Every structure is written in structure tokens, then in C-alpha cells.
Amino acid sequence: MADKIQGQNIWSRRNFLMRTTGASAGLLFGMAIPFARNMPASFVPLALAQDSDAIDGKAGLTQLNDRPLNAETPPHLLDDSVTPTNRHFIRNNGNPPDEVDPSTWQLTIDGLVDKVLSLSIADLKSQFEVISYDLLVECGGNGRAFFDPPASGNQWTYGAVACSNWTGVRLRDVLNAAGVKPEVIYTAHEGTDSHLSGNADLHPVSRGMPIEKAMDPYNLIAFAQNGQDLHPMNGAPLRLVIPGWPGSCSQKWLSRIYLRDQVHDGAKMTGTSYRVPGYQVAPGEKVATEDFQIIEAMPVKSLITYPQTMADISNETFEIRGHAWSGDTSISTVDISYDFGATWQKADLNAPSNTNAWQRWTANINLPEKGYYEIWARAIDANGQSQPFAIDWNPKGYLNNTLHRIAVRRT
């Protein structure tokens, strides 16, 4: 992978460390690293993994791994109603592309269409209505770290979610311009990121969705985030944004969309990827591959963004706040408890800024005496689905929507 993408040096500290050993590498830490020579090529030291400066254009993210690069945002840094670009999580499946020049980028629409389209970003802007929406994107594995027994994959806690303002054109407008043949049932997406193996014949991820979902007016082919060009690690210069469904549907570095008369069978569409068993299973139980079902709409969920967990609270009464969201529908209620679920009080809940944005909630909590407390948040969506205290285990650790808990101390 190139050191620079769209003019941004995304690996400045990592490259410096990996190109040096011993005392010179230790300059980053203020001391020597006695066994620096033993560091694997794909290794990022823990001190750098926690360093907000390790990834240019990102602030405060916690890096989970670096090949591929994945990083999440601590909940207290997600307090903004619209997630700043520098706090939007990173989920990569392969190596980002070297060439991401917006002026030469091409998007192909083909497959079962009446007319194959080859569109530049300038074509998208001039031939289709340009719109902006606040749209929530969440990784299907958000919360995987809390499964017991552990599930394999990135050990996301709470921060593989964000709600930025995205600008682009409607996916359905572009598909309609190409002409959708009657036999189409599914889309398929490709990006220009490369497989970690280096095999040019393999895709790191190529997912799709039912054509009915593709025609949702809030799906975007996006070229801007929060009024600026996309960040390289968020898919610059072009990506899909498919809110409410697993973030893997929101193909980054988008170069091709093709329409099919079968469920797409691209990379991470088959087997157990982004799938859960069609029935309840016991923790650790082996499940036959044919019994897994594709994840579609994400479940109801909430997040406490203020105060930060383990905060010391000096006042008897204080404000807490956060966000709530649910797949293809809205939130009706957010409840708060500070007595381990014995009683609940309703939070004040804002309407979403637009369909498929998360909803802001606030509540004033009165802690009756000094001591340790847990504050729990529980969202209920418009279909009556509520966050559980615990969810059924699944082998890949997807869809963990257990209620969010933080600890505070009234001093």
C-alpha cells in the first residue's frame, strides 16, 4: 500500500517505526525498544495503536489491527449529533487503492441493465440530483468483543458506528438511468481495494443487496462527507452509503455496480460472512453453513456518549445523553436506569434529522447518595423491538445490541 493516499500520509508514525529499529524507533516513545528487531512487518505497537496521531485525519480512534486497518471510536467521542470525519470509524477488508484521483475516477453500471453506464464523478454531479443526508453506518460486528465464548474477527466494542453528513446522488436514480431489467433481484458492488494476499484475481469484499433495498431513496453514491472530500480511509473518492444495513453493504472505493438475477455470491456474501444462524444456538455450538442467513436490517440500539464511563460526578443531579437508532425504522422510546434495571425513566428523545439518521436523547439523572452506579440505556423502536440485557450467541459475533452500560461514581 502506498504511503500517501490523496496527499495524506496515513502511516507517518507507523512507517517511521517500521523503517527503524532499537534506539531510533524508541524516539517515538522517549526510550529504547530493546526487542524492536522482533516486530512483525504488520505489527503496530500498542502505544501507537492507541495514539490518535497514528492515522492522519483521525482523532482519538482505537486501532484494532492494521492489516487490514480497522479502528473504532470510544463512545464519549461520538457525542456530536453529526459525527465529524476525524471521529468516523474505519473498517477495511483489504488494502486501500494507491490511485484515488477524483478527476479520473470511473464508475461502471452494468450487468442486467438496458444500457451500460460509465460515469465520472463530474458526470454524477451534473447528470443527477445532488443531495445530502445524515446517515448512520454501523459495522455488523459492532459489539463482537462482548460475546462469550469469543467470536473470531475484529473485537469491536461500541465504536464501529457513526452518523456523518454524506453528499452524493441517489443510487436508485443511477440504476434507473441504466435501466433495470425485470429479472433483476440483487445488486453486486466492487471497489478498487486489493486482497491482502496480493492476488489480483481476488476481491477483499464484494457485497450486494436485494433490488428493493437498492431502490430506497436514502441510499447514496457519495463523494463527500461533512461537506468535504471523503477521507481516504472512509472510501475516497467514491463510495456507497447504505444506512440501516451492515456497513459492509456500503462499498468503499466504489468502481462498479452490476445487477444480477440471483443473490450475489461475491467475497463475504457466502459461507458465514455477515450471516447468522436461522435459529437459536447454544454458546459455542457448531452450525452448518447452509443454516446461516444473510444479515439485512440492523437491530435497535443505543449509545451513552456523555458522561464518559468511570467519570466522577460531584452533583446529585446531572445530564446524560446519547444516540439511538434501528435498522430501517425509527426509535420511539429511550429508557434510562441507574439502579440496575429495577426502575426506568424516559429520556427526552429528538426526532431524526432525516430518515436513517440516529436520534439524540438526553435525561437528567438524580443519584440519591454517594457511591458507585451503573447507568443503563435501553432503546425501543417503532416496531416495538427493545434492546435486551443479553442476546443469543452466534458464531461470528454479529448484531450485538445489548443495552449500553456505563459506570459513574458520585463523589
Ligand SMILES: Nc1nc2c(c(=O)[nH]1)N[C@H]1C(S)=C(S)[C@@H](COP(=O)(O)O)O[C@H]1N2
Contents of the next structure:
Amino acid sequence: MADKIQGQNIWSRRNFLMRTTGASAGLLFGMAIPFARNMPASFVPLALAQDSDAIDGKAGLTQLNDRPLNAETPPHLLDDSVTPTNRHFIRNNGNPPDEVDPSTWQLTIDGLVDKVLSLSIADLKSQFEVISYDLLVECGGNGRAFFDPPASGNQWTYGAVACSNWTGVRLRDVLNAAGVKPEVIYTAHEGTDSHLSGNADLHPVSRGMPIEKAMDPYNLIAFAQNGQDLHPMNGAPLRLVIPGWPGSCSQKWLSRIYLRDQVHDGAKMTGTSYRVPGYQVAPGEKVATEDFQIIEAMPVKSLITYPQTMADISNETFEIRGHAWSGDTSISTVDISYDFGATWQKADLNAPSNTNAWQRWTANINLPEKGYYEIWARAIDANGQSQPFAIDWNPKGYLNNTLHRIAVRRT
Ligand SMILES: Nc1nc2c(c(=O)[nH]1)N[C@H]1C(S)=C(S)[C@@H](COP(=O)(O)O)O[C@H]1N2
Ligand SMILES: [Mo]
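Could you switch over to the form predicted together with the named molecule, since the one displayed so far is the form predicted alone?
Next comes the full complex, and the chain you just saw is listed first.
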């Protein structure tokens, strides 16, 4: 591949789409657009606006925001055991770097270390063991769209989650090479994306984690996703992948990690960002900022990835499938119901391909007669935690792990 990745090309498919669908020529889905003459030249018809073929290499994602670019994956496009790069969601807090050059990229490890390190990607590959794992990344705000009263922020439904195969070096090995001073309690991460305000002194996001978590052998400094270069919107050419914790820990366009003797206080670490009240609150309740606590492991959750919701099923018996995961532990059971929770049937559950990968489940469902059904999936993790029916409401809309429902019609 070219050693420069052009950020500007991300939008190039939009015009292509307009040309190939013929919308600009007055046709959409094979039908005439009677007022096509009134459409401005660069206009994107609403019927196409949700079609994020406009994002290069991310066909089928649903765009939630274009400044900054945020897009999620519909559940039925997350059916692969290992999420292909083109189906990995995009969550940006700022403006991604326009242009990156992997050959000159530098990662600095400093702060409370014995020896400051400045490493190129070639250094990472030659000085440390290179490994690949399937790793679960889920945004802390996944499921926010279902909050009532609503929570501000990107209205993620189900698809701010993915499990790609990531290749890189262990964060732990790199930190040990720098030498972690005994007083270190927390990491701090920086990337090269810029703040939406244009102020070069501000970071869009700079998060960290307790040093004990940082030393987990499944945390990677990754330079490849599914055997290829990272996608520009997923942090090319270098990122952290911290599985099972809020996606915000997984700094993209990673340029610096520094070690601190205090809890990191960078952008989106403090206040109410990626934090929830330390106690249960009623929906809509006001909570004092000092009562918010940093989110650590993500809770137990599952997705139904086949069939697609609203599918017509003509067979009495058919297979349904999906994935289940839980932050720092594994899944013990997935239960399925097609009678609104009156009875539950156990799904077949695979072991994860490695620690911190999601787990595939399948079940054969027998819908007794024609009509409308809902299929519900509920996972239980190794700690006995189960997905709830109702949202444990919090002001910023984090950690919604309520069970996934799909509608099907047996015809
Ligand atoms: N530099 C940088 N890293 C970042 C972000 C960001 O905006 N800038 N967003 C974070 C958040 S909130 C999430 S959920 C994950 C999402 O990773 P993805 O966009 O590759 O899916 O990236 C994290 N890393
Ligand atoms: Mo996130």
C-alpha cells in the first residue's frame, strides 16, 4: 500500500455514489425524482444519507455524526466471528490527522519511567514480540440511544462494538522496557488527532488506566487490523487496543504514553466523561459531579447478528446466532426466548478464540406457528452477572447492556 494515507479521500465515495445511483440524473431506486431540477449539485438525498458507502472502506455503517465522523454497524453486519475492518465502528472525538506516514511515526514513552523511549513502528516490530489477538472494543456509550430521559452525545444503538484481529506488541513489554517507576499508578495516552475547536493546545481525548490494568498481557500497541494496515478512521498507523474496557482507553493515532503517580486528568477523563454515578440513580436524577466514578470493565452483553431484525422466516426451525462478551471475564451462558421471556432455551456457546474475544453462540429455534415473534438473547457471565431488562439509567448514557431483541415474522 501507499506509505501515505490520505485522510481527505474518506469522503470521495459520496460523489461516486451520487453518480452511480443516478440521483443527480433524476433517478433514485429506479424511480424518477419529479423535482430533481431543484436538487443542489452536491446534495445528498435523505434516502442515501444513512448509507455510509460515503465513508471509504466502511460500506453499510450508519453515520451518526459527520463532525466529528462517528458511525456504527447494524447488528446483522456484525455476524462474522472476527469483525472485518470495513465493519468496525468509528468513534472520533476530534479531527483525525489528515495524513500519516507510518515510516516516520514515533511513539514516545515517558513520564515516570527509568528511560524515555522513542520508538518507530519498525522498532516496535524488531524489539518486541509481535502477536495477534481477537479483541473486543466497545464504546462506553453504546446503547445510549435507548436512554429515557435521553442522554446527549452520539446516539449509538447496538453497533459501537467490534471484535477484530489486532496485531502488535504487548503494551506491558514496552512499558517494562522503559522501566516503570515504583510510584506509578496510572497511564496517560495521547494521539495526533486535533481538537474540534482548532486549538492546538487541546487534545480531543486523552485517557489512561490503572497501571495494573495496563500490565494485562492482552493489551496491544497495534499496527495491523485483520492482517492489514489499520483503517485511517481506526487509528492508522498505530493505536492502543485495551479490550473489555471502554473503547476510549484504546487511544488511536497513538503518539505518546506517559506514566503518572496520580489518576490521569486528561481530556475526557474528568467530570462526567466516561464516568457513572457511584450509586444507582432514578432516571433523570441530577447527580453531583464529584459522585461520578471512572468506568472500568464493560458489563456483560450480547448481540443477535442473524437473522436481521424484521426478517421473514419461512421455516419452522431455523438457526439464530450472535456474540456475547463481558469486560474482564468470559460468558458462561446465553439464553434465548421467543415468547417474550416466558421460557428460555440455552444457546450453544463457543469458547472465545482467546481471552478478551467475544464468544459466538448459536441456537435452533422452533417457531410453533405463523405470526409475529420477538427473539430475545440474554447472556450471563462467569461472575453470574446477567443482562438486565431495564436500563440502569445514568446522566451521560453509558453502559447500556440491556438484552437485545429482534422482531421476526414466520410466514
Ligand atoms: N486519538 C483518539 N483515540 C480514540 C478516540 C479519539 O477520538 N481519538 N476515540 C476513542 C473512543 S471513545 C472509542 S469508543 C474508540 C473507538 O475505536 P474505533 O473508532 O476504532 O472503533 O477509540 C478511542 N480512541
Ligand atoms: Mo467511546
